[in-house]
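Just one chain is shown here, as structure tokens, and it is the form predicted on its own.
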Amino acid sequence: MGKLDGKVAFITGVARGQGRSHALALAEEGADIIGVDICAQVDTVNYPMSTPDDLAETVKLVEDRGRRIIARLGDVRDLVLLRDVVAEGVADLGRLDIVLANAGIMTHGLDPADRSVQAWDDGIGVILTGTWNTLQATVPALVEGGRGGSIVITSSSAGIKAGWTDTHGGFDSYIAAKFAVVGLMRAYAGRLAEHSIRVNTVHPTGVATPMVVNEFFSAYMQRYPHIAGRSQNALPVPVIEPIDISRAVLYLVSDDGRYVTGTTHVVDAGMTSVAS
């Protein structure tokens, strides 16, 4: 027996990373999954984002743990789209428990400077409205499945204890739409209360996964120490794993954590509340 046995969970940014990590975690408690990640390149990041064959893979490793998959190829800034596919997935599985708005990106380090306004509109777009719109595609599901169930947004340390950004702007988005995510929790999270739906916020330090291991960004904490120390981990660890932030989303959409909602689950290793 599972914790999620029966659930089905909706993710976002699942072909890998932590929405990979998630997907593959609660699948193993027994959840199917219904998933989106847009499996192409914002201009405005520098490194690799994920591909359609990310997506399959993810697919595969869902279904040899025995559960069930629906993943789609798409922007979280489309709320058609989001619709559209929590609508197919819940005709699909038959009900909606788990929300796990995880998709983000880094917009950092541009040159031209005067890239500065897209890298802006970009990462408001992908991680704040698209917050909103996987709210909005979402809760009218889980409303009317009258079962409650959970709702997690992913935020970072970065939404609690500010970073510093570079004059070329894109940074600013990240910090700014990762402390914005934790406003809308904590408005929905008052909102959903009396349907048994709990919202909280999960706060990671950096994570081991593409957005982080990669050529750029060494470089890029490399032009900017003064970035790369208000980073830093108090614990002796550089980065944490997926699987770190994975079981504390698990806490918070299974019946351990019934009477956990508007919060902010922090798993930093220190940064925000030990680290200079």
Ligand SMILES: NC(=O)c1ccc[n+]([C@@H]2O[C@H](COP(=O)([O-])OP(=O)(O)OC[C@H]3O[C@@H](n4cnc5c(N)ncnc54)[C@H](O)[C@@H]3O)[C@@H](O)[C@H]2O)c1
The other form holds:
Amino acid sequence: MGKLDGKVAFITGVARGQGRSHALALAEEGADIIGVDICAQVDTVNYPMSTPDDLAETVKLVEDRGRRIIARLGDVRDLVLLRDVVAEGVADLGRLDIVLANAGIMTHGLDPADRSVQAWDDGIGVILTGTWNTLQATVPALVEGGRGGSIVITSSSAGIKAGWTDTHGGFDSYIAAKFAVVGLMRAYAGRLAEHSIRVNTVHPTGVATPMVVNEFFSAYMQRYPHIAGRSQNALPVPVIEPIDISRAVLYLVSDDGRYVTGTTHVVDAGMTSVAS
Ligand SMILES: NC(=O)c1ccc[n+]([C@@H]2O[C@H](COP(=O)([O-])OP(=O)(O)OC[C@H]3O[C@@H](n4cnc5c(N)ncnc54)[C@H](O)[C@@H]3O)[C@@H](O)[C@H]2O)c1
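Moving on from the form predicted on its own, kindly provide the form predicted in complex with this ligand as a structure.
Below is the entire complex, every chain and molecule, led by the chain shown above.
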């Protein structure tokens, strides 16, 4: 018997990285999945984003685990599309219990003058507006279901600790949006408590996904050693794995976390609280 037998989860950014890992972890506990991913390049992102092949691989891996998945191409900045995907998924899979607002981008730039305003807009659009859109598209189905539910928004260690920035709009947008989603989380935790719908954020330190394991990110950290210096973990691990975040998400969305709401759940190897 799984911890999530009979439940349905909606996940954004499901094609690869943490989103795929969460889909597989939840499927292994019995959940069916509704997923969306842009699977295309955002202009101001300086590392390769996911592809339709990545999304197809997530579909295969969920189905290999004996679970159903409805996966669609789509941008979290498009509220109409998100509503359509949620409606299709709920019609096919019968219900909605869990929401993971996980999609995100880094629009950091090496050159301060390079598309800095556009990078700010794209970062805020995907991370902050995308999270708000995800809430708008899913909360009505959770409330109408009448069975409670759990929402986890992926913030970052950058949504807890921000001691420096470069002079490019991309990094500013990442920090601002990752702090801002904590405000959304608290507001929705309060609003939805009477429906037994819990809302929390998760705050990973560096995770070994294509977002940070790429040539651009290595060059960026060399260019901005202040940021690299402030991003060290206290525990002797340079980066953690997607499954480390999936285990935290599983705790938050299952009955193990049934009275946990309104919290900032940090999984950071001591980065924000212990490391200097
Ligand atoms: N990797 C890290 O070190 C790290 C650390 C802390 C927080 N995070 C956050 O974790 C989350 C997952 O990132 P990841 O590490 O798996 O990176 P990733 O780049 O491997 O995965 C992100 C996924 O989100 C999708 N996505 C991006 N923009 C989208 C949009 N507009 N609409 C729909 N889908 C979109 C991408 O296509 C990709 O499949 C992000 O919110 C990220 O900011 C990452």
